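First, one chain by itself in structure tokens, the form predicted on its own.
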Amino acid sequence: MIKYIPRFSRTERTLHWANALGFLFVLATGLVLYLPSLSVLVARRPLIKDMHFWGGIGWVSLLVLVALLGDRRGLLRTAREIERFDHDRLNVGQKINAILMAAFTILFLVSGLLLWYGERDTRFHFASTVVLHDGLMFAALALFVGHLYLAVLHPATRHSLRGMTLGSVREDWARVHYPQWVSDTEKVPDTRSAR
């Protein structure tokens, strides 16, 4: 009989998927604005620009709402865990991915606001802002493709997708990939899946 153990709480999963959906929406609208062939094909640049800007505001606002309305203590535990570069519940790659995505989200927001305000007031118009925003897009896209590959295609890691969709993973898989975390969860009951 296959035994499953809790891995990610409801709040952690909601935050992950809110981030993913928000990022994909902003990426899609941003690519329409960035690539001339897509821009010509859509032919509604002002509308797409507004969708991109307000989609970015919605993305960040949704993340803040999930963090505020969800299990804040659990998210703080996860944040503290991310700061330690050991191999417990999350591996080093997952921790680096989380840190980079958090940093990219903040930089996207700041540079996007500067671009938006710069179109309305020249005091906020800086040439390097476009370079930063576009550079972030390429870096975030590369990170996203790598993350998607590991979560969906790579045989050793794709089972972890179950943890982010259903909240639990097979115990035998967890013992191989995260033995310290499994050992710790056996000592202290995990209440994460409830929140």
Given for the second form:
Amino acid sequence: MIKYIPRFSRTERTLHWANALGFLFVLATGLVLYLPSLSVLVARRPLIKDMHFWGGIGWVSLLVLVALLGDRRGLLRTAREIERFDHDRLNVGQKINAILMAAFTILFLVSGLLLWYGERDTRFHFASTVVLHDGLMFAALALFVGHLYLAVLHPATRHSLRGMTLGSVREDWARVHYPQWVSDTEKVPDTRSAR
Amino acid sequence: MADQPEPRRYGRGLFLVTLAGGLSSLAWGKAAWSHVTGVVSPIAGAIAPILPTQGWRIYTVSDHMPTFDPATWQLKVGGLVETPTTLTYAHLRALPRVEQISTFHCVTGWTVPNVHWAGVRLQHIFDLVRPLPEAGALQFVSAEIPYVDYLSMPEAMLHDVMLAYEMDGKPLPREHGAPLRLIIPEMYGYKNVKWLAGINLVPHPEDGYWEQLGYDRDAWVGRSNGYSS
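Form predicted on its own already given; the form predicted together with the partner chain follows:
Following is the full complex, with the preceding chain placed first.
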């Protein structure tokens, strides 16, 4: 009989999918604004620009809302876990991905607000704002593609997606990929799946 | 058994360094990107079909991008002139052709160097319509309503101001203002009115579309809109 062990809490999963939803929405609307071929195809720039701006605000607000309404103590525990660059519940690559995406999200927000305000007040004009915003898009897109490949396609790692959808993973799989975490869990039962 | 050493907490450092690097790039990002562009341009050329061609972004202000039909398109030139004139596309293309290579600067911070334009100088239009002495400025009317902008007569007479109908060896693409746009390389892109439908000679310049929203009327590159280079 296959044994499953809890991996990500409900708050962690909600935060992850809220982040994915927000990121994909601003990526899609941003690409329409950025790529000339899509700009011509859609042609409704003012509408797409509003959707992109308010989508970005909505993205960050959603993350804050999930963090406030969810298991805050659990999220703080996860944050402390991510700070340590060792291979426990998460591997170092996953931790770097999470840290970079968190920093990128803040930088997206700051540069996006500067672009928006700069269009209304030239005191907020900086020649490099658009370079930063676009550069973040390329860097975030590269991280996203790598993340998607490992989570959905790569045979050895794609089982991890179950942890982020249903909250649990096969114990035998976890023993191979996260032996330290399984060993720690056996010593102290994990209660993450409860919230 | 000896205690395991506590793993180093690099995460916060990486987060703060990324954040600091990103925020400080507001000061150095554009200069750095200019250096990088030269290195990556061969790669960018290879993936041009999916990336913004040579760094262009397409900005519009209405929900409809004008279309161009050579059979029906007209450029109406009027206002303070002796002979108001309506040019067809064929008439426009029959005027003396000039070419130039100039750099296009957008006020939002991106730049496209070495754009090859072909078109006509405003002087050739003036030869047809003969401006009256009281004409001190030109109003450029776009088919993208309500976009208009103005140049003073001295600005319009700068040596590299032109009405462009070709870009990089091809007819001006729709997204760049087909069939005709104003080019004034000394000023930011919002003065370079796309989808030109009319030119009116007027006594003096007024605020155009973006100027009414707070942008500078004289949009000199590097010397306006909060920039000083």
